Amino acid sequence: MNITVVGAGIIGCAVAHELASRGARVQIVDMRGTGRGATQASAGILAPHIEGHIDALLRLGACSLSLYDGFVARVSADARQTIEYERSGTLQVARDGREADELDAAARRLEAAGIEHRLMNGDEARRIEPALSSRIHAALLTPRHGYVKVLELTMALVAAAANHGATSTTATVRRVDARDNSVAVTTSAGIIEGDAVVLAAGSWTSGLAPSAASPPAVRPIRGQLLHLHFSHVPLSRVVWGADCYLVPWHDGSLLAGATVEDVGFDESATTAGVTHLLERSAELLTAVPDARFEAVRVGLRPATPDEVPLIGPSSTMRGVYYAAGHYRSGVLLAPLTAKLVADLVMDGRRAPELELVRPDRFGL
């Protein structure tokens, strides 16, 4: 089976690897190259019990997190590359009584769901994370959570897919057409014909398959993310505040994010965004003023009107499938998305989770 995957972000690369590993002949097409869009501005947090504020997202996220250990192990083995991946937990922190009440409510939800957790006061939080600010009033530890270094994972996915025969092309995709016995992808480098196309083009997906829906089924939301560096690792786990999160890497780097800005297709970094993230980070971590500033990363996160992704077959074009609109959950949902798409395209199997993410709910 010949399959074209449009988009080389974390979702497109995960889908391409899964399809190629099952024997499909896969070609990946992206206008910039691997991981150059929203993926490069992702912190890689794996925390469904924080970000799953919608029931569907919580269900999808928890399911995908359960796949992550095997997913990373298989990608690493297929690519013959190491991937930084930690399940050291998340520490949600509260700076005042109102935020502490919200943590208490979150702890009750985790208790009801049977999820391991620990609610603690500020002094207890600083005993396990000494660099936390004295302003921290309470904290909630969720040990199942973690993070993955996103660009390492994305590059490993491409290498793993290539080791299964997949190829990659850097070109602009102009249109997708369903023909009698094939699906054609018209690009700036020529036309690619195959048996199926997977649209994983992030914020650009709606332009490839226009919908009657208003607003568009997928729109860009700008996120700015800071890359800081310390002489020693300042934290041992992800710290999540009301206005900012912090992700520590093994090499002393710290990611601080992220803004949420509805500004269309503007990928500019702004002084307002950088200042906001530095100020919010310093409220959580005492050492922020001593950090070396490495970079600001900007990505356009693909959001749907209901914040739930689009995964499954097109209702208007035969042989076309969607894997888009993951917004802030693309890294977390990559293993599940790849499995759902491959099961459907290769074997015709419809997992129950597909009912939550049907593209036809927006006329696609």
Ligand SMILES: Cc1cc2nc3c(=O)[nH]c(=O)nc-3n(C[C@H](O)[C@H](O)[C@H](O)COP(=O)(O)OP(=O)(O)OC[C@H]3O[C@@H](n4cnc5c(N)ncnc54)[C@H](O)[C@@H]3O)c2cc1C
Second form
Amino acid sequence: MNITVVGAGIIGCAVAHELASRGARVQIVDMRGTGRGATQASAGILAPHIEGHIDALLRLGACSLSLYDGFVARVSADARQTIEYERSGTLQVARDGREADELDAAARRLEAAGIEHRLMNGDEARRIEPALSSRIHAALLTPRHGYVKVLELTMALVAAAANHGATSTTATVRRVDARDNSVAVTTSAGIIEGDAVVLAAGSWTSGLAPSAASPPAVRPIRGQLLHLHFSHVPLSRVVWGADCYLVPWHDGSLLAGATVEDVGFDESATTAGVTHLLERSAELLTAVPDARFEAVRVGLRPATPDEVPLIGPSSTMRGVYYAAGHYRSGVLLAPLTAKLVADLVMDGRRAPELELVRPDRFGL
Ligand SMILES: Cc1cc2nc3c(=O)[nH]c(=O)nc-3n(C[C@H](O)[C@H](O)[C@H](O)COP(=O)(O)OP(=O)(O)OC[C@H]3O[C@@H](n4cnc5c(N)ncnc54)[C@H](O)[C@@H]3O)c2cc1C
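Return the form predicted in complex with the named molecule of this protein as a structure block, the form predicted alone having already been given.
What follows is the entire complex, opening with the chain shown before.
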């Protein structure tokens, strides 16, 4: 089976690897190269019990997290590369009584769902994370959460897919047309004909999939994220506050994110965004002003109107499939998305989760 995957973000690369490893001949097409969209800005936090504020998202996120160990092990083996991936937990922190009440409510939800967790006061939190600010007076530890270094994972996915025969092309896809027995993808470098196409073009997906839906099925929500560096890693796990989160990497890097801005297709960093993140992160970790400033990263999160992704067949074009609209959870949902798409395209198998993410709910 010849399959074109449009988009080399975390989603397109995960789908391409899964399809190629099951024997498809895969061509990945991206207008800018691997991982240059929302993916390069992502914090890589794997935390469905924080981000899953909608039932469907919680169910999809928890399912995808359960696939993560096997996913990273398989990609790492296929690519012959190591990938920084830790299941060291998340520590949600509260600065005042109102935020502490929210952590109490979150702890009750985890208790009801049978998810391991530990509620603690500020002193207990500083015993496990000594660098935390004295302003923190309550915290909630969820040990099953974690993070992955996203660009490292995305590059490994492309290498792993290539080792199964996939190819990558840098070109802009201009249109997709379903023909009698094939699908034609018109790109700036020529036409690619194949048996199927997977649209994984992130925030740009609506431009390739004409529909009468208003607002569009996928629209961009800008996120700015800081990359800081310390000589010693200041934290041992992800710290999540109401206005800011921190992700420590092994090499002393610390990611501080993220803004949420509805500004269209504008990938600029702003002084207001950087100032906001520096101030909010210093409220959690007083050492932030001592850090080296490495970079500010900006990405456009692909958001759908109901914040749930679009995964599955097009209802208007035979042979066309969507894997888009992952908004704030594309990294978390990558293993599940890849599996759902490959089961469907290669084997015609419709997993029950596909009912939660049907593209035709927006006329696609
Ligand atoms: C600041 C920030 C922090 C985040 N943190 C987290 C997190 O902690 N955990 C988590 O799970 N998620 C997180 N996310 C969300 C996550 O990054 C996204 O959901 C995910 O990256 C979406 O991946 P994608 O492959 O769908 O899109 P993208 O990464 O945007 O990739 C789409 C690709 O399609 C290509 N493309 C578009 N149009 C065309 C065309 N016409 N022709 C050819 N190529 C095209 C683009 O060049 C791009 O490379 C974060 C996002 C941001 C911005």
